[in-house]
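Here's a solo chain for you in C-alpha cells, the form predicted on its own.
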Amino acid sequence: MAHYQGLIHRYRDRLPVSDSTPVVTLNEGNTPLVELQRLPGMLGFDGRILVKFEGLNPTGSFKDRGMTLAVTKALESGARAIICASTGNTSAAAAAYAARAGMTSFVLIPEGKIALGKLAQAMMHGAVVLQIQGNFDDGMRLVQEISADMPVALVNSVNPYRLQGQKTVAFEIVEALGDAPDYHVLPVGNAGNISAHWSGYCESTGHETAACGHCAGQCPYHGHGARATRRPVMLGYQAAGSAPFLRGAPVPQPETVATAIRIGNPMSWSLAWAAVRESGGWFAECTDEEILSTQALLARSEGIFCEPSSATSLAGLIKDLRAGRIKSGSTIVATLTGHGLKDPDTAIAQSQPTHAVAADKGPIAELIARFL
C-alpha cells in the first residue's frame, strides 16, 4: 500500500494547485467512517448511522481540512505569517500548519471562552496568542481589518481554499459508502463546514450549486474516485443558546457549553442556508443539556469520545428520529468535528467520580463486586 500523503496529494486534480505547489500537510483526512452498533437499536432505528469522526485529524479536529490548503496557498503567494479569530479549533490547526510551513501565526481568542486542550495546541505550536475582551465575532470583525492593512494572510472559513480543503471530507464518504447517504447531519457554528460537504457532494454527483460559489468553477468534478448517483439532505444543529440560524438574524451575546459554535454571526449564512434549501434539508437547535446527554451516551454506548460541539450534530439527530422528520431506514452519516479530549473540563465535569481505594485486594474485590 502506498505511503498516505494527505488529502491534497489524493485529490490534487480536484483542488486549486498546480504541480509546483509547496504542500504544507501534516497527513489530513482520510478519517474513519465508523458505524453505530448500539445506538440506532436503542433509538428504535431501522436504518444506518454511520459517523465521520473528524476528531482523528491530526490537530483533533476537521478544521485541519481546510488549513492544510489555505496555509498551502499562503505559503504559495508569499506569506510569511497568517491568522485567525477561532473559538479554539481553528487555532490549533492553525498554529501547527504555521509550525509545518515555518510561518508565524497570529490567533485571536475570546479570553475565558476557549477549551483548555485547544489553548494548549495554540501555544505549544507557537502561535502568538491574543485573548481578545469579546466574543469570537468580535475577533472575526478584527481579523478581516487586521489582514486588510497588514501583510498576514487570514486563514477563517472566508478564505475559499479554507472550504475547498474541507469539501473532500465528501469525496470521502462518498468512496467508503459507493455513494452519498440519504442523510448527513452537522453541528453548524460559523456555518463553512455545512456549505463545504455540500459542495463536495454536489462535485461528486457533477452538480452545479449555489453553495458551491466558492471554487469559481475552478474545481470541476474530473470522474476520478467515486461518483455519487444522489445527493443527501443536509440537516444542520445548533446550540440553542447560539442559533443565529433558527433566530433568524445574529445573535449578539451567544452562550452555550459547546464552545466550538459559540458564534453568533457566522461567516458563511448564505452559502449554508444555500446548501439546506437546495438539499431539502432543515436547521434545527438543542439544549447544553441535550447535547452533553448525547455526548456521555455516544462515549458510553459506542465508545466513541467527540467534544460537545460534535455531539450536536447527534443530539439533533436523536431530536428528529423521535419527531419522525426522518425516513425509515435511511443511511444517515454524522460528522463529528473534534475529537473529546479538546474539552476535558467538560468531560470530566459530567461523568462519574473516581474511587479512592486501599491498594489492597480485598477492598478493591469488593468494589468491583457493587458494579457486576
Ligand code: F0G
The other form holds:
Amino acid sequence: MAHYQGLIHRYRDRLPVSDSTPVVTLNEGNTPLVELQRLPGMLGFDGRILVKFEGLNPTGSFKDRGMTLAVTKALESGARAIICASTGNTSAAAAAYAARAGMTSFVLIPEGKIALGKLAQAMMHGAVVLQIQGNFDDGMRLVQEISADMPVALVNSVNPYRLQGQKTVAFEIVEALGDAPDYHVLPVGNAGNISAHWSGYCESTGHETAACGHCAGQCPYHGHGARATRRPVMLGYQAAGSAPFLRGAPVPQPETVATAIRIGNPMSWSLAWAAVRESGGWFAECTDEEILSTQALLARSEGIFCEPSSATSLAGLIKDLRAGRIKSGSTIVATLTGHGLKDPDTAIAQSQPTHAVAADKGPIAELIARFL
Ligand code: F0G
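Take the protein just shown as the form predicted on its own and give its structure as the form predicted together with the named molecule.
Full complex below, order starting with the chain above.
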C-alpha cells in the first residue's frame, strides 16, 4: 500500500485544490473506526456502536482535518499569518500547521478556560497566544474584526475550507463500513463539525449540500466517488450549561466542564440545523456529570481515552438509547473529537487516587492482593 500522505492527497478530487496547490500536511486523517465491544451489551443494545477516534490525528483532535486545507489555501493565497479564536484544539492545530508552513499564528483563547495540553501545544508550536478576558464567543467576534482589517487569514470554521477538510471524516466512515451508518452522533460547540459531517455524507450519496462553500453545489466532483446508498440520522449533543441549540437562541454565559464546547453563539447555526432537520435527527443535552461519567466509562470499559467534550457524543447516545429513541439493531457511529491527554487535570480530578507505597515487595504484594 502506498505511503499515506494525508487527506488532501487522499481526496484531492473532492477538495478545492489543484496540482500547483502547496499542500501543508501532517498526514492527518485515516483515523481508526473502533467497534465498541462491551458497552453495547452493558447498555442492553443489540446493534453496533463504533467510534471514529479523531483524537488520533497529529495534534490530537479532528481540527487537523480542517486545518490542513485552511492553511494550505492560506499559503496558496500568499498569506504570511493566520489567526483564530479557540477553546483550545483549534489553536493547537493552527499553531502546528502554521509551524509546518513557516507562517506566524495568532490564537485568542479564553483566559484560564482551556485544557492544559492544548495550551502547551499552542505555546510549543510557537503561536502568539493571546489570553483574553472573555469567552470563545468574544474571541470569535474579535478575530473576525481583526482579520477584516489586517493581513491575517482567519482559520476558524467560518473559513469554508475548514468544513471542506472536515467533511472527509464521512468519506472514511463510508469506506470502512461500505455504506453510511444508521445514526451518527457527535458533540456540538461552534457547530462546524456536525455541518461538515453532513456535507461529507451528502456528497457520498451524490446529494448537493449547502456547506459545500467553494462550489455552491455546481462543481464537477459533487457526488463523484459516491459510495453510500443512504445518509445517517444526525444527532448533535450539547453540554447543558452551553446548549444554544436546545434553548433556540444564543447562551450569553456558557459554562461546562467540557471546555472545548463552552460556546454560546455557534457560527454554523443554520448549517447545523439543516443537518439535523434534513437527516431526521435532533439535538439533545447532557449534564457535566453525565459527560464525565461517560468519559470514565469509555476509558475503563473499552480502553479508549477521549476528552470530556468528545464523551458528550456517547453520553447523549446512552440517554437516547435508554429513552428508546434509537431503533434497535442500528449501526451507530460516534465521533470522538479529541484525545483525553489534552485535558489531564480533568481526568486526574475524577479518578481514584494513586497509592503511595514503600519500594518494598511486602507492602506492594499486600496492596495487589486486595485487588485480585
Ligand atoms: N469536540 C472538541 C474536542 C472540540 O475541540 C470542539 C470544538 C468540538 C467538539 C465541537 O466542534 O465546534 O465543530 O461544533 N472546538 C473548537 C476549538 C471550538 O476552538 O477548538 P464544533
